[in-house]
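In structure tokens, the next block holds one chain alone, the form predicted on its own.
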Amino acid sequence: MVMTSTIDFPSAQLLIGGQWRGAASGQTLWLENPSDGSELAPIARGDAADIDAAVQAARDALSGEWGRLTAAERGRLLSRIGIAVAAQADELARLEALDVGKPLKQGRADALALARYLEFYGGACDKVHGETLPYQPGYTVLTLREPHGVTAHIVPWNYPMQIVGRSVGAALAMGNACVLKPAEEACLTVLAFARIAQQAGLPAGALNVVTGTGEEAGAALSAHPGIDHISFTGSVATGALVQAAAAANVVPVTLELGGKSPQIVFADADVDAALPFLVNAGIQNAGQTCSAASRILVERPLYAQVMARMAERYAALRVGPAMSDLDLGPVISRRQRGLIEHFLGLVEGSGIAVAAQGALVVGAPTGGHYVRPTLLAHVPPEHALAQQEIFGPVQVLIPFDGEAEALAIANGTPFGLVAGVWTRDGARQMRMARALRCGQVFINNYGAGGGVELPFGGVKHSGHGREKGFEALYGFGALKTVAIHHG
């Protein structure tokens, strides 16, 4: 089927310099509806020529109307865009459900998160301050925070709206002009957002959107000499390529590359409070979440109880078409489903137990990319299922004895994005928070409701740099020192 939308945007065109136009090559790609495998909508297949035009349009915007706005004016504009996004949250949720496959309730939550990012960064625009520094007599020294210039944003398919909010929102707040390349698998809500921003008064060229493949448009954007900063969210392998391309131009990069995040449940934990977090943080968006809690580490006295209670919840989960608004929708593509099934195939003959699985609803389209959520027990910490990012609705249960072993297992992967700790012991809470090698630690919760104010990012193979909060603003700016000798 061909998608129709009440948001007026041309899905087969690019936004460059305030104008909607086809790719220079004239070529298009088709998006797929992951719920049934049908063709959903065409998108323009942008390439290096379109990236060139978008970078130039962004550069022109910096010397034009966009660059002349004051911080307060930028703030009012971003806030106005956020209000417009919130007003169209239901339609954006429908587009996200069709395009990504996530249940409607998750799509609506993402749309409202995008609105909240714009609200936050709109309010922060005129609150990015420099400092005066004590120095030698006869000098006054101060610092200024200035935009990089033209920033590149390569956004994945799993959370298009949220990641646009936390990267493009922060970059615009600092006064940069943006070139945005969404994933070729899912970009309808990105295009819709660009249209909403344009209609709300965003000056031409401040935001440019080039759809297309990673190999063509994405690679051209990463290597473009006119880019001053790159924000990338995606796989470790692609992130390394982006960083290598940026290095040739000596361009700073923010990388968020996923994880294998643990939740650690000690014997004194409040299991009733923990259970919803243990499960939901692993199956949200069909497990296609960078910060998914894919490893559940349980101290041995509680292991059997936690396994049984999680299994009960898993058995009640239902998977089906996105528009049915169930617990889980499909995964994004046939390829992604194949990768997840490959990992599940490692269970056979391994001694690992399938503790529970959710169910696919009767009547789910045969062309959809459905994976039953799966809870695996007795998984050795060194096994591939406990080491590699599956990016699907699969969680592994791992027993441990004592704090030292919990830390060794938790830190014992190449990743370091998020961790959760469940214990009533205040001293242990602090010891664990300090010793865990990751970018975020949640004590007796997981995710803190997504808080747009909370700096987010990882260490090791999970990447570097920070998104969200004021740290993201600082990352999208350069610090300049001014030393005045006045005698």
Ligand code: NAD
The other form holds:
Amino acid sequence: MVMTSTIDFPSAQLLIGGQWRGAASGQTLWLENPSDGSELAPIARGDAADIDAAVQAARDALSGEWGRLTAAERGRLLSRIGIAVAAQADELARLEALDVGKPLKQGRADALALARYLEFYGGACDKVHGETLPYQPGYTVLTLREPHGVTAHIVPWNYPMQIVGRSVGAALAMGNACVLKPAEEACLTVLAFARIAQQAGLPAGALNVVTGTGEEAGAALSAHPGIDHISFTGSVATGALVQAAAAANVVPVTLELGGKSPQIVFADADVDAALPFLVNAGIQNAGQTCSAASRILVERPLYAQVMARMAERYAALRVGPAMSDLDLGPVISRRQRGLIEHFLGLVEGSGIAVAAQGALVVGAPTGGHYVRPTLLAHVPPEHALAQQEIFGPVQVLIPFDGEAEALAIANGTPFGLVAGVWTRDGARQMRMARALRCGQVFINNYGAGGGVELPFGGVKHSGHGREKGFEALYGFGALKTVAIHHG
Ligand code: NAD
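Now show the form predicted together with this ligand, given that the preceding structure was the form predicted on its own.
Next comes the full complex, this chain leading.
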């Protein structure tokens, strides 16, 4: 048990078919507290045998109590789970602070987002329907939207609650049964959520959770022949492996991968309105956000002003232990910190300037994985710092002249997840919205993924398929056409 939690769940056990139990191998792994590097809690090291059992339990659920619920009953149940999650938001935030190193206010926002997904998808369950189609005389043709069956969900450590909400929430709403594999770096809120759902009445086997490593549990899940759909959120390299595994079994896969998202500030922009969005979308969750606005493109007449005003904000940022609830907590691991420091090492001798850095608070534990937020200026668009995903609190400033250059730079990376455009010119807003190659465009705002109602996903190496909104419900179902000849 995680003894300090008011949510009574066994951190070192898996949830399979409504039963909490250890990994078949009896093995465990340890989670780390990124704020001080201490051991936090053991988790079960599930592997192929546990995945097998979880897939079977999900299959059984489809023909059991879960599969027999009407859409309206599923909806009421999901809404009830959402209410229970919201009631535990403070405790979930505390668990996330310990496990991910997320400042408490961010963890609380994530818990409430999870609750909101369940509210949204709970309300949507009985609004999904097919159509009747015009065809030949003597026929009636209709379409049915049916669940895929058993859906696999592989999630990363950076937003466990939000990603479970958007992926599992939509899959359950469509009537699928889920097997969920959280990241080995952060599992506690996922396990706590499963316990809350169980206590709120989710039938056995509708949601199964198998913790473990990506190479063991993750690979076994994505290659399992009993899976009917895979939803993966994580890195490009792992996404490609998961897609290959899905191809071998010929099952659909949704990939939500990384990004190098730009916010583009034109010379006619309202800088006062833009500033908080420019900075927050870069440093939120210590920059470990797939839709982080890691590139800030500024039209030359405003470049010096935007740099100075962002630098002022950066200088006021404070980094420290998650429980202190500052602007930034630590990054997830020593390894992640090393990756970010490698990128920052590229600055030396490159002509790129460090425009400003935030500060680490006095007394932050030396074992914590802290990185000072860093604003870099005059970064050439083709430089690795402007091309590759750093996944840390580092933003690059890039000057441009005119719309064509802004577009070329914005579209000129392997990624295409989100973009922000700041301009008062209505015609330019529309031109940019159409010409940007990405899954979401925000005009005079920036949503870092946006609300639960807004379809989200990428193009190019940012992935394919859409989560959030109604679009996700359709993605978690298959369309069947029924043609009836009645003469
Ligand atoms: P990762 O790909 O290493 O891990 C993600 C998940 O995949 C984890 O659960 C992991 O255990 C599992 N996994 C690892 N190897 C596997 C394998 N061989 N087969 C199956 N599963 C395996 O990613 P990460 O480093 O944990 O997360 C950071 C990355 O995720 C970043 O690149 C970020 O941009 C991306 N991300 C994207 C989104 C999005 O919505 N687009 C959201 C969050 C994170």
